[in-house]
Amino acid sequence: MPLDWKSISGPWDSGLAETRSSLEATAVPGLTLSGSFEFSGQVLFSDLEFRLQPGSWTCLLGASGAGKSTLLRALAGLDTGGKFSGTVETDDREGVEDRISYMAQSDLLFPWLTVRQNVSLGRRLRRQRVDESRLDQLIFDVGLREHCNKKPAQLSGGMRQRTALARTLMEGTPFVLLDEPFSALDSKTRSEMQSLAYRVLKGKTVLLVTHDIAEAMKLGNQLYILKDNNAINHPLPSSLPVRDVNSREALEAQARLIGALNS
């Protein structure tokens, strides 16, 4: 299991084309969870079927305590503290073990390691060969080439999250689970990170758990609301991500989404 750990302009943009091409060259499967979950006698979801479409972003919203992070952890095969009864299946039937990367709200960087060392840590801990060329490319892609030998204390919050994103990419898994990874950032940095993440994760099967309605509207290819012990598929605008959240279409869709969350 990997460790926990459309576009913004910048001098690293040229390297993103190579990353995108390599991702698009390999088709990735979808992922489906079916089942029920109980915690301390309380049913969080029941007879649920939750599907991540292959090679796209699924956003999951819901009230605090609805079970969003629990559902994410069940998908990843992590301890949930409760009882999950059901199955997690991939389209190719090869299972999820060692095929999922997880990016949390906290960057989870090791303070005594440099950017390069943090990004490659998973492979080094598993005693796997580190592809130095790929490592350099990923650091370049997230705009940290000039900061690769700095330690976390020398980085801004956005730079730390870029490092965490590069570490996620370094794992090379088809499935990526994002648990509110941008919520602690200021609005400008958050917007930049959202666009960068969507671009460099192109072609992956991604789940984004978020409380941010605008974030889900901006990035989602499909969207679920977790409420009433079920995951409800909610329609999104016909335009493709990354969307302009201030467009009339997106604002109207956000209003409908707020109504669905509050109903």
Contents of the next structure:
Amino acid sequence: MPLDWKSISGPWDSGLAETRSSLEATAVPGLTLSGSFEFSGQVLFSDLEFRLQPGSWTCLLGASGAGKSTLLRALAGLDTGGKFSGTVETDDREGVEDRISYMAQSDLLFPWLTVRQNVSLGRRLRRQRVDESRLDQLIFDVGLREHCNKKPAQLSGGMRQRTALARTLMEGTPFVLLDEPFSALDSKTRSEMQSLAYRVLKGKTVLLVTHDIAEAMKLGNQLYILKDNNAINHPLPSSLPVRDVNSREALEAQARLIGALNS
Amino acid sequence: MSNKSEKSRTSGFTDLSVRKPRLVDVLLSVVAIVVIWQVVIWVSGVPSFILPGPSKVALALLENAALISEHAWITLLEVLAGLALGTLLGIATALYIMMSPIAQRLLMPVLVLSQTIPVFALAPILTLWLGYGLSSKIVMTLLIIYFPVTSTFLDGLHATPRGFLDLARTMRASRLTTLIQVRVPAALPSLASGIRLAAVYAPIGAVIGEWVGASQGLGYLMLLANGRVKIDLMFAALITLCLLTILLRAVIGIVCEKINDWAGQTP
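The structure above corresponds to the form predicted alone; please provide the structure of the form predicted in complex with the partner chain.
In what comes next, the whole complex appears, and the chain from above leads the way.
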């Protein structure tokens, strides 16, 4: 089990989140994207095939400008400025559009809303009733119970990103798209956030876009490298995340990964 | 919030309306102006029917307090009504333009073109159409502040951080909900700065309206005093107008600060 858990021990470290996540995990589908992508006349990807395994973390690694975020935005149905022709299919054929939640590098908290209101944003924007007890539980899970009535300006960077994580969880969708959500944090907070996110998002089909090799090594169940207009599957250590990035196994895998990136 | 004062300190030098002057500084500069004013009169020997001294003006202010306050009340009424109506109309226009792509295409050019009309030049027409009463001045005030309010709010509505809109999109918010719950709150600081601007412009509109044709108001009183060579009274009315504008600007400033605090942003 991950070493970092000690550093985030606190009232939220209750195991409740895991129990619930594993219950939800029973029917989570996988997702396959295939097709090609054009960006202002130029082909960014052709015949791309890219699969998110059900209930696990898929990391998408690549240099800046390789098109990682573009892919994620295409999956999320967001404007990419390019043209995607192909299909996004879920294993249960039920469509992907309204079953996705999205978390970005910037926490995207609305400054005029409190933590509670930000966490329940999705419901508010869809004019749905907010499940207060679920809301309380999620805020508790990410350790923000004492801060739930504060506005984002009163929070630290780590607390803000935990709020964003709780907001993502509150959506309760099977697919979670993470666009470099930890890269703006300092290294200690980042490490805590990675472990927390892995724990609370367990059982969901997660795509993590990152340029951080160690992060991919730490959190990935599968790993794709975006390179030469293609997504290449790259093997990861057989151990389960969250991996200790300083273990011998991880360091060796990391060396191979760097080799693959530079080849 | 501690970072608020820091922000206004660093950005204050470009925008006079944002920086908050200290009361002591204000009093000092007022005293300085009065002293210079008096000195100019002593040195140049200007006759008091051209430029009365501060003491004469102060005396006129006291002697005609009832008269001046009666007219000031009318001007204040015109300013407040024009400000309220112009702001509401500006907000409504900006929201309508955001909601309807057709309005955006057809209304925007008209709005921009309308700015080539010097609004002051409309004052005689407004008086012709609406008469000598309050309504022509209210409409004049409204016309002067309408465009700044509309355009600053519209700019704010267009400047919503893209990430907020992306998030709302993935949460399947409707267009209308996105406008009301995302774009509008994010644009409130812009609207606040538009209203601040309007508070300064509004008295100009009212006074121009009064100059063109009125039987009441500070602008009317100034013309009247001028015609009867009561220059001290004219100055007293002018100073009252300045005080009125400053007061209005201060009150609006406090309201706008509250709005910004709520929106979690500082201008």
